[in-house]
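Only one chain is shown below, in structure tokens, and it's the form predicted on its own.
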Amino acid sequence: MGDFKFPYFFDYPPYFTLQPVQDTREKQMQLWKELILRYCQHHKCFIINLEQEFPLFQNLSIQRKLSFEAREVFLAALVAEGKAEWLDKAHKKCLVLWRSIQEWSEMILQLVRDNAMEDGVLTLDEIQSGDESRGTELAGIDRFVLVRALKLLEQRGKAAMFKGKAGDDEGVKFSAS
């Protein structure tokens, strides 16, 4: 899985299995949670979808892999801590949030004034992908975590978000004040 590096854990089996012991399990969960948040900012992977294979949640070498039950357990405890959000009623689908929408929105005025941009107007695509982000952590950011984090600006009164003339093309203007 690339250069990521797997804390000691990864390679015990009994913490691919959820404890029943309450003082062990709270430190599987916290163990469990920092991986998770890690490997999430390491490979840019904003969303988790529980019915589909997740890498994390398998270690091959050990041939274990975590229950349907406990990787919602834990992406749930990660819910509870304001670190992700499950994006569908049925616990389906979680958001993982390594870095608040607070911070993504910080993030992205420090692009701004870092490229001298304050009155300026960047499309969402060149946030994610264009040169002023590229080697920044806004690279490759979700869409929706970069819409939610251009909103709180929004209320903030610095930046205003509008459509283009095609439907996918949205913009930001950016205010200095």
The other form holds:
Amino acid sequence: MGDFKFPYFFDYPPYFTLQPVQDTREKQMQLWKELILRYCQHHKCFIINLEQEFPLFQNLSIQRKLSFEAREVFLAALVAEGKAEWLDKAHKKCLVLWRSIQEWSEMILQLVRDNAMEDGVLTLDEIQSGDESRGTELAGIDRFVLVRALKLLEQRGKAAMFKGKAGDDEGVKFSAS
Amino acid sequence: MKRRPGISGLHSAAAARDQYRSVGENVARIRTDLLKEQLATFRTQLEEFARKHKHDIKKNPAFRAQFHEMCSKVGVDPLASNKGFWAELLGIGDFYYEIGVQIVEICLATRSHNGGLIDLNELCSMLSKKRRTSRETITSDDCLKAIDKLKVLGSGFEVFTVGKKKLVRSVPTELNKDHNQILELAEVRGFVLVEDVERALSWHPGRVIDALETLMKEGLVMIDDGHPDRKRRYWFPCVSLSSSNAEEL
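Can you switch from the form predicted on its own and show the form predicted in complex with its partner chain instead?
Okay, now the whole complex, with that chain kicking things off.
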């Protein structure tokens, strides 16, 4: 994972203030939305908590940070686009879907095929951090997202989740052949 | 010639005048012909020169500028037409046409950031970045020539000077005197505070805010409330070198 490259607007102070003029605001939102998605993908970050500091929302070198309102506006825009979801009614926690749940489920199927596990069994832990997923985008996937993706596969009849014996991790049996 | 008295004398004088006149006309004609011939020779030599140094003219901006000067002295405009001897020989018509198209592209791409006003030097550097594979140096002079060509095509591009900077305008919005004065102030740091403008121009705050709000509506100004001193800054993207990456835009 190389260094993250920040775009030109990140060093330009006005972009850290919500712009009142409609056209300018739209341009600003578009830039921040793309940046949020790209940053989260690069750092494998799935959840943004508005009540905590998030490194992307401030630029110390120019002494600027996004206000709470601005962060909420940008994340809400991502949610409206289907690229994020609020995890709570208060809109304080946001799940960033730089890949859609659908895309994650396809990647799991691919993993299964690549490892000839069409009828095999894997624990959720193994999918998150096992040998099979090492080097793929699945490595480090958020547990919540993983379960959602597997549920999608369940609906399609390609998988069935089960709870392990006491103390064991949850697992999934594939019927993907 | 001796003047003879009487009518015959008058006739002679008239005849003499006629003779002088025709000689005079001849002389004039000879002079013109000579000049035409000289010019023709000069033109041929210029064409020879251009043929020989085509490579240098394309690659070397200083040389190119001198060549243009030579041409204008002789009354030859290499840019006059896209077809025609010069354009074909030097591919110069294409060169400026190409730059013109890229300038339009850059202005369109940056419009949402700077509202349709861009610093000429910034435009030039973005243009060079865009053309970095062709390894030709593009000067601001080349940009101006290309923009001039664009004007002929009626594209609404214009270059104007504010303070120390030349700005290229690619939108119909024209700035009034108040706007220009604020723009000039903004050149110093890329932004202004209301109190700066009040002080520097001795305006009422109302007049300052009015002008700034119009500029904001035109997309030429962005606000910044994030400074630790909590004073609002009005930034002018067209006078800050903030968009350094052409592809991103």
